[in-house]
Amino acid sequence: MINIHQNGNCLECDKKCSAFKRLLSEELNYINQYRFHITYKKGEVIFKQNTPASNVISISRGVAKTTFEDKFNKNLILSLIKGPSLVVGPGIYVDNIYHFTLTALTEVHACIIDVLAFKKLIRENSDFAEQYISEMSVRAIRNYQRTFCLTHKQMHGRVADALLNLSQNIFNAPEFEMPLTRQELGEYTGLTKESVSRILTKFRDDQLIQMDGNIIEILNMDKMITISENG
């Protein structure tokens, strides 16, 4: 069950994303009036594609995925996001609709912030707006790189790229607990879950990785990077 409450204060929070660190004390007090802290369990939907975009999400802890769903119920995982991070649907400035689904992959602690209060701060604080644009730009660049990976790399390169992203950008360690099921890893790499399982087994047999249940350790980082780069 989702746990909703308004705990603490934005001034005291040590898990603020970069953009909110640019706000003045009175601005943090203002935004504090328009947010609620929510704890999501693994697998719970934070917001759903094609629903009204009435809030922005500030993830303080945990890992989430953004997913695009088509009319045939096929999913593509667009990105993995770890806290602290600000998640803003592009629809808030277009049609006020969420254009992807945001789902918790681990327990996620997040603040749900009223979109009108967020837009007010964008208009009034240029440092806040600039940092927000910077974060969205970095995310856009990573999406371009993901698009290249999905359209130009072979299967082994896609899986290597996914493992490296988890290791280097999400968990910052060669060993981590895999937050994705085989089905989700397939949705992240544009492959079937059967293909993903075969490639992971191949990587294990070649001593590139070690698997113990959901725990994966990259044993040969240089070789994995070479596979990712050569696709």
Given for the second form:
Protein chains: 2
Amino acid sequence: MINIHQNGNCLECDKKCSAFKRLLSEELNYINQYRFHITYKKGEVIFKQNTPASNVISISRGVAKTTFEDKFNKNLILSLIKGPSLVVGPGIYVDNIYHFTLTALTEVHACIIDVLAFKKLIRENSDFAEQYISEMSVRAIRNYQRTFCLTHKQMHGRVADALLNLSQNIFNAPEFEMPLTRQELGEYTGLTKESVSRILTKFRDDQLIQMDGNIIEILNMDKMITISENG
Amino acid sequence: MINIHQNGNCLECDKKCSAFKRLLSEELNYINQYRFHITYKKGEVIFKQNTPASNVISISRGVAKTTFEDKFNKNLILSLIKGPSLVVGPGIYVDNIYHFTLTALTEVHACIIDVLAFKKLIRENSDFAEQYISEMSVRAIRNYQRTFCLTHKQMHGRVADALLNLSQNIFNAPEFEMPLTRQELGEYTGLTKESVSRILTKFRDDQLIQMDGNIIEILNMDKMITISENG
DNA sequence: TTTTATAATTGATCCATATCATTTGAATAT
DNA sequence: ATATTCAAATGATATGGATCAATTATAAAA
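Please move on to the form predicted in complex with a further copy of the same chain, as the form predicted alone is already shown.
First the chain shown before, then all remaining chains and molecules of the complex.
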């Protein structure tokens, strides 16, 4: 974990997440005092479930995952996140605890922001608050679809959903380097790693995808969407 | 559906949900102009998924469910809600569409509030906004646990969870009248009605619960919690 | 290079849960 | 009281995925 105070300040930052674009210059200068910039290596934990939630994270670059784990160390990947994006643990308005773990899947550039500074801006700038509410709302809606997917679709549909999400929401391209292991794909789709492996082999045999090492390309996007929709 | 403009106004209302308790008198008088009170009968739809989200609902009394349905009419019960509680479709900050259906499970007394009036208060009263954010946050946290439950626990654990939620969060008593059919319990737990039926019979045979018609009593709360925790 | 550890693949088997089919029960209407 | 409808219970069977086990790749370390 390399701590580099970025030269510039928030005012000039061109990797601001949407909410921060709603802030006034003076507010950006204010928040600039309460943040520091860190680069995480692949695999590093940014914050850990069940620890005190003292920061919000503005990811400027890279891909990360949020995971929920129980006492038996069974994991569930809640979401995949691509910078620029603001990651706020909901616990900051509930019990001041992180309710999931945030982990870098690639190198991640992020600003660690003091939670009190964040909350102050939420109270003082209603544009900012509204944008934050809007982002929470988008996630809530995604959650409905995701819960539905995990409970009502079977293997093929779930893996298709995962691949489509990676392609469309994270990498914006049909071809990408898979940032998740088979184990993690399992934790994301609610399957075992063996099942994920089998489905991917099946997809490849059916000419739906191409796999070259860790590079995956969706060859037939329409078919993939159909599989996702039909569960 | 009986439309009765309640005699009193919001200022005097003793069934306010938490967020409204944060409003000033003048704000309560303001919102009072943009709401009307309705009583729904059991089974009636309060608002329907995919229709324009023009209101937020303040449930003062009764129990309701939110359901998410796909194009094949497969349903998932997202949550159970007990008054007093504010139900806001997240779509009001995204695409002005309801993303789930809200249905009365018992007789429900509710105030239908204009969404623009609600949004105005969110912008103008940061206590109100903060309380709303806090409630969204609680739901987000519950969602993690629920998604985990539905993907990682098996039948007994899921049904135990459902019964515990009804007992602890909805009725605040070990004995209650089951507001859900077996089919609905299935839609809530991600199981078929047949499986739910079998599990309940098993629970009764094991002296975990008592069933008298539609009345269910949890006889062994500790055991039920253990089953929930061990999946 | 060889060793070691970790991830991925693949096959064989088992089991949890869905599906299908029938019966029973309860509520509502005739 | 009888018919009708819908919810619930229960048994028999099928199957989607998990689990277990073995093999092969891949990558890091000695």
